[in-house]
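Heads up, the chain below is alone and in the form predicted alone; it's given as structure tokens.
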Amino acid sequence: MSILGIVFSYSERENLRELTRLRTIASLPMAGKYRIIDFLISNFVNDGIYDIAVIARDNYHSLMDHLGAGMEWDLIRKRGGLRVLTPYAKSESGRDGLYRGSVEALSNNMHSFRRSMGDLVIMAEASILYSIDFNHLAKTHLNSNADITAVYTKQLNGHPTVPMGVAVMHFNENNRLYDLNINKDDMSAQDVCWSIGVFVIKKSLLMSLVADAMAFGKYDFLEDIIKRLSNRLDIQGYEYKGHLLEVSSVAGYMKANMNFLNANFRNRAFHRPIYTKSKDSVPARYCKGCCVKNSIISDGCRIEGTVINSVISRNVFIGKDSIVKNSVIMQNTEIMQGVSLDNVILDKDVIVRENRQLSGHETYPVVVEKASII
């Protein structure tokens, strides 16, 4: 059975402050030279799924520039391939193109899904990263004869609480979902089944459910389809036990990047290829007197100061006597002489003047907006 992959490039429940003011969550840099969406699309491609639709909502210029026609992921194809689906300037209802929820996003792009050769749909959100065997997931769904298969996990790489904003699922003894609620408080992760935002469903059933929900003014896939119809549909659970990263908050985004500094985690995350947009950058240059410890340094960087436990994207300059610790620095940023940064996230094209000091906390990092001058 052929599979259509649908990726939501945005999250309706994220709180990333300045980081997503001018971009969608899927285009956020991750682990230096990668973007969040690279991990999702690579997961599909590694499992032989080459029919992928990326649904965009707003601030998608950076996303489209990064993805292009999908060449780096081998997605330039006569059948299937990569499609980035952007909103209409005006929808059929006369409203502007911004979706009122994930159901409306699916409904407005149903014309594209109908043309797909895929009979089965795997939907994935951009706020949680994982490495899952989509083929095994699809086979499990078909063998169970379920209407929908919902992927959940019970762990978060050792963190004690369930992320706020995710769906907590409740299954009976037959592994059938009977209730769902959105986590709004700190909740212990022990023995809690929380959604990683992946659902498997036949395309024909998805089209029917979306049309029905839209007819009754229901726009949220989790609340208005999964929860509302849990007593009518056979929604089965599928437990994911592998590594994952949750990036729907600033602290979560910082922790996700810091995970890649751990060699064991990095080996698990890259046990299959992760593809990204290639750029002809020169190698990083480490100048005399610099010091780099336990950090990711991307192409095109020039390091004159000290970098410890940090993730540095492409074409970053760190001046002499500057110290960057426990931080994420995005591309084309210039950090001048004598600067001290600790638990800081610098967006693209930031300039930090001489002798400035910025310090945050791992639970609340300092975020400097794109193209700022400090």
The other form holds:
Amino acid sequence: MSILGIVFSYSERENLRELTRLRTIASLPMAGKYRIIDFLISNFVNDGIYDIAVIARDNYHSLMDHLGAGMEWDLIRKRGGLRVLTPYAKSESGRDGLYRGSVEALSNNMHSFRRSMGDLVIMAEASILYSIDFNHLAKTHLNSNADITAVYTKQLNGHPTVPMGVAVMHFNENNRLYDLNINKDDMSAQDVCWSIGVFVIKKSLLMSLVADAMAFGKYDFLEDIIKRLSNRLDIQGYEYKGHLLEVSSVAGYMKANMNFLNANFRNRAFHRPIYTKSKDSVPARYCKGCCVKNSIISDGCRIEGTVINSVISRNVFIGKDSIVKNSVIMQNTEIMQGVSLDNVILDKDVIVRENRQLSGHETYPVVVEKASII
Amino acid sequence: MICGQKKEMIAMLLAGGQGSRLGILTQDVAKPAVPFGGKYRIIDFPLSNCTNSGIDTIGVLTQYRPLELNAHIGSGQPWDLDRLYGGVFILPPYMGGKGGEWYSGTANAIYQNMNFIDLYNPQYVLILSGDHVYKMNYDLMLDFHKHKNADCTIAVIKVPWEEASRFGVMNADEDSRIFEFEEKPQEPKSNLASMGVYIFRWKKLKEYLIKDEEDENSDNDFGKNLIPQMLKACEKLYAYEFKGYWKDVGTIASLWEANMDILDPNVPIELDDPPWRIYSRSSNMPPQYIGENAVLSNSSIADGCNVEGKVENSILFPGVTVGKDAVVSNSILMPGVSVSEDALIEYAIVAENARICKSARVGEWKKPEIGKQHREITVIGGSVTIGERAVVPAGTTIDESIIEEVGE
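Just the form predicted alone so far, so send over the form predicted in complex with the partner chain.
First the chain shown before, then all remaining chains and molecules of the complex.
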């Protein structure tokens, strides 16, 4: 059975403020040198799935720039390979071109899925970071004879509550889904099964379900296919028990990055290679008088000052007598001398001039927009 | 039919040498594949120079232990050398209808691949070696070559007079025309050393390669035979002076020094040079993690490293781990080396995947410090294990694991 991976590169329910103003969530930098989507695409490739379609909706420039033709992920393939599916603006529809929901996104790109040699589809969202055995998932799906397999988790990964906006799923004693609701408030209940956005379905069934839903003007995959048809379709649950990061708010984004400072988490996240776009930067340089504690540093950095509990992306300069604490610094930023940063997220290409001080809080980090000069 | 596209100049990179003076570092790999500069291999320098100079067709002549070199070069994609017409080609010795033979010398290696060069029908051929660390624009050298209407242009660099006798020295007139070439002269008349970089007019080179092959007494070497033959025949040979950093990393001492040059802001080998990047195959490792107790000073650390101890004046290649309370100073740790807790490494080159166990002491200097210049470099071979509390005295070379504790 050959598998087609369909990746949603955007999220309909995130609240990442300035971080996603100029980019789609999938291309959000993560753990220093990566973008969130690297983890999912590497997961597919590591499991031998080389046929991947990425659905883009809006502001996908940085995503396209990052993925290119898929070379770094070994996805320049004659059979399969990587396809980034940008919105197909139909002039007669008279709308602004944005999909009305995930079903329409699937429907408008069906021509590409149809052409794929894969007959089993694994759908996934790029906004959640995990490492799952897709082959085991596919095998379980086939053995269970289910129509759809929905992956859920009970992990909260340090969060006190189930994240806002995720789908909470209810299964009966036969592990069959009978209800679904979107989490709208801070639900703290234990043992809640919430969706990590991964579904397995035969391509032929997906095609007919999507065509059917479109005919009825139903556009949401979760509400209008999974929930509405749960009494007619056999939707089985599959529990994911590994590590997991959910990024839908700025504080969550900060916390997700900080997770990588934990050795156990790092070992699990990187036990198989994670591929990313190569920048051909030089190795990181640590100058005399620098001080680095409990931090992730990427190549191309030049550290003259102090870095504590932070995640530093590629080609970052940190000047003398500067202190960077509890912060996430994205690529190509320049922090001059005597600067002090605490609980700050600096987006790409930012310059922080001499002796500036910025300080946020764990629950509300300061976000400095791309290419700002402070 | 193989269809070559006519190229103005193609490069032939001699990468078949063992580099025997590097000892155990080249036991299993050819010298051009020896790791250098934190994430590179020596061959990345000439390959990147070619790409940055606009040369897109390169034949890499391999002979000695080519496995790692072949894997490193692959399709040539990291250097942008996966091309529709041209690109990088690995050219090992091959069999023909009348038998085949090993490359007997640098000139013979090119002679055996004349068909390859003819495929691209170039006007000029650039001959390079995979043994040197430098950033050079070959296009400027080609301009010089055309301007002088030369048959052969040899890149030269000024070396200190006292070292000139270690090199092939060019004696040239004020117009840069070479009138004499001396290989390792006792009393050098000039301090212009050959860098092993030549541009030939292909027709002329071909003529001399054939002539040289007919000469049974020839060693089929560029420096020893071909260049002197051309001089004898009064061909137009010119010296092109290169002003910049160039280092032959042929010995343990020079390999160590050239690596340390990267850490020295006063040495003009800036690798962080976006218009002239040095490309290499990516290690695909996660970014480095620097621990709570790490102390770092004047060091270059690559992806995949995990540092908990103290690292000063050192170069850590991808995937190196340094445990708590371990001290690494003035050393080069090649990819995948692990240094356990409380170990000490000083003035050493530790080859790929070696393991330095807890409290081992490598390169420890017992005598009072006389001056850094005279410290001998300790070398630990690839995949060697230095056991707990073992002591490796300064200046020794270890190519077999030491498991037992060695007494004081």
